[in-house]
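Next up: just one chain, as structure tokens, the form predicted alone.
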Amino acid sequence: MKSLYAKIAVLALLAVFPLFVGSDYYRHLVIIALMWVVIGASWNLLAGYTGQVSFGHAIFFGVGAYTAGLCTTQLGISAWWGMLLGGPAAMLVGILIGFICFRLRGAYFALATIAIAEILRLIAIVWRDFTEGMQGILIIQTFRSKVPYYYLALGIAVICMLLIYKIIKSKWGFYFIAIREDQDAAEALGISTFRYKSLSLMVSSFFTGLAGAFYMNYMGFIDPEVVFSLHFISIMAILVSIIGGAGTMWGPSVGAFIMVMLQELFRSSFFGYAPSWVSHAHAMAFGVLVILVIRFMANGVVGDWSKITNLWSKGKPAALVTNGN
């Protein structure tokens, strides 16, 4: 019940948030946060639920963003339409690299990902007639406030938590851990093993495609190199469900503030009180804060909560003898 109470307390304070931070850069750096509760809660179901470790999620990022923005420069449509036709377009594109990649297990599925990843990015670059190459997508937002990206961003990030953790909860979800422990056991227990990889790849890579159309009507602008991004966007979801804690359903969400808000304050240069070169350092911070997380908390942030509160429960004794109380 306590745990209801808390859930409930974090959606009303996201709901308000707005309404009482004036200020857009804040709200800004909330917006991409909730993005990437989408993307992590999305890479989690695929890895952390099933068992089905990709390096590629930018594909179905990417393949989202471009959809939503190619309404607008071959079809002469609103890009808005993207945030109807970007999931579904994400989806198929997961259904043809499951059809592919299933036959894969372990390393080879994350190298078969990062490949797919590449050879689209490369499309998108080369094929300028169609997609504008590098010189990249360009659209004039609908909204001058970010009230309306926020709330939007918010009830996106709510569904897709809501459904993956219905999800989770029902059989499928049992098939995905059974599949993820124990893939051979799995299919001799009769479960199809590739049926149920392929329900996840499908929920996981319709809201990464949700997340990349919803990032072009924000943003405003997308290009090869920001929307199909090993580093930026792949990458960036493996990091938020490990620090956050793969496996678990609130360890994405967590993730998602914590990697956002460090990239901020290392992009800002601890807003302006550190040396300008730490500003490039971000990525060295991402990997010792990941070796940290392996090496003491191998089941992230919320999987070891209990681990955290008990070693602060173990410190206060003794810092209230050291501080003569």
Given for the second form:
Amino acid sequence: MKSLYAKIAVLALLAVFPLFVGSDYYRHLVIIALMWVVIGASWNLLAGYTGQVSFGHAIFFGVGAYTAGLCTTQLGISAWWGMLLGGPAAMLVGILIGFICFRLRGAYFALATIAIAEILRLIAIVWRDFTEGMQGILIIQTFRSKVPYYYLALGIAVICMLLIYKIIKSKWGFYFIAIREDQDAAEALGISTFRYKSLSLMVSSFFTGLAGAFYMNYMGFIDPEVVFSLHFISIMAILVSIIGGAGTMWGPSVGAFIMVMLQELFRSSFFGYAPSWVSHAHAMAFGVLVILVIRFMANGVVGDWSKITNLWSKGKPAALVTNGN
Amino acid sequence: MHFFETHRLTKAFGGLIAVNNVTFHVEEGEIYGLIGPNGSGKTTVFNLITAYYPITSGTIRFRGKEMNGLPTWKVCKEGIGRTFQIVKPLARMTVLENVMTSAFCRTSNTAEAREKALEVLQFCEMEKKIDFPAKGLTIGDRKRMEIARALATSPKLLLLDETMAGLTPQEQADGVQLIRKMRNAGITIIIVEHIMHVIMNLCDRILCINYGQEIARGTPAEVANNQNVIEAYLGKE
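Can you switch from the form predicted alone and show the form predicted together with its partner chain instead?
Let's see the whole complex now, leading with the same chain.
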């Protein structure tokens, strides 16, 4: 119950945030964090719960974003239609990938996701007549204010989290975790591992595609190097989940806010207080962060929360070392 | 028509014939023993029945239906449950969650699955351990949890693969009790086991294989006195 109140409090805080914070800059950061809550939770459902690690969630993000963009450039309709079509389009790609890869076990799916993300990035660059190539797609945003986008992002994040919560608590959730723990045992319990891995990927790719379509509408500009990016999207999706806690319900949400904050600190060279080369060191800093998290908090901030609070109450850093494992 | 039967079941791994023309049948309500020295192909027979390996030749029929070509999960849905020689707990789940997962085989409702799981855990006398994480269990409890998990899929036929190996004598005695209880609850059982007093006590009929081939069959007493069986286990004089 206590944790339920905490969640309601956080949600209420997020709901009133733009009423009290007028700065577009901070509103923008929270909008981006909310978008990453959705992508992180999607990645986590597939990898953290079902054990199928994707190194290419940019596939679904990019397909969603381009679906929205192409609605305008190719069909001449509003990019908002992308909010309807982006999710299903990404899911369709997910179904195809799953159909091929989920008959096999092991690293094939992970490897295929990297390859397909790169293929799609290159297609988006080369097929200029269709995608505008490296020029990218530019649309005129509907709203000048951040507030409508803010509540849209919040709405998507809440729906996504509620749905994933429902899934995790249902038969699907049990089956996903069983597949993660042992696929042979899962089959013996009457679970079609192929079917349930595909279902997990479908939900995951749908919401990531939806986030991509939102990004197109919100930013008004996409290009292949951003939305199909290995390190801005695919790796970021992994980091968000691992820092927050893969295989935990709320880990990716916490991880999304931590990572967006860190990214912004580095991008702005700690708001200009640090020398400017710091902004080029963010990839390295993320690498160091991952090493530290894996060494000291393998279950992420949420998964190892008790370790952090213990540390706080005892106030001696030595506990980190002895409880490290 | 027999309740369960294999006809000339054969499995070749390249040139190695692991199971060679094994034909047997089991009647409803029986406890059937499958024995043989290490590496004789007992577990392979189980893996063929539950479709972990494709069959090279031969047929498997269960309640009149041919099972060849069904995937593993469908074999389970048809009503054949199994345990593994090397236990496969879903480590980062509790005992209750492990058994609930398999109870979802027959329902999609979480409350019903939970009820079924609790009932099965009660039946297996594990109700005190429902909230233990599976990875923290002793080997005895892991094996018992595997049986509970198989039972929660409501099988008509249960394949037990060395569920007594590594257990203390007390745990073995309890295990024998449990297997009898399952049979009384109407479940037909095929059991692979090395511990002879367990096999001799429990089984109605026994098939003994060596190098993938049948060397003897009959009642426990007949098999125990069979010259081929004695030679297979102890060697020739």
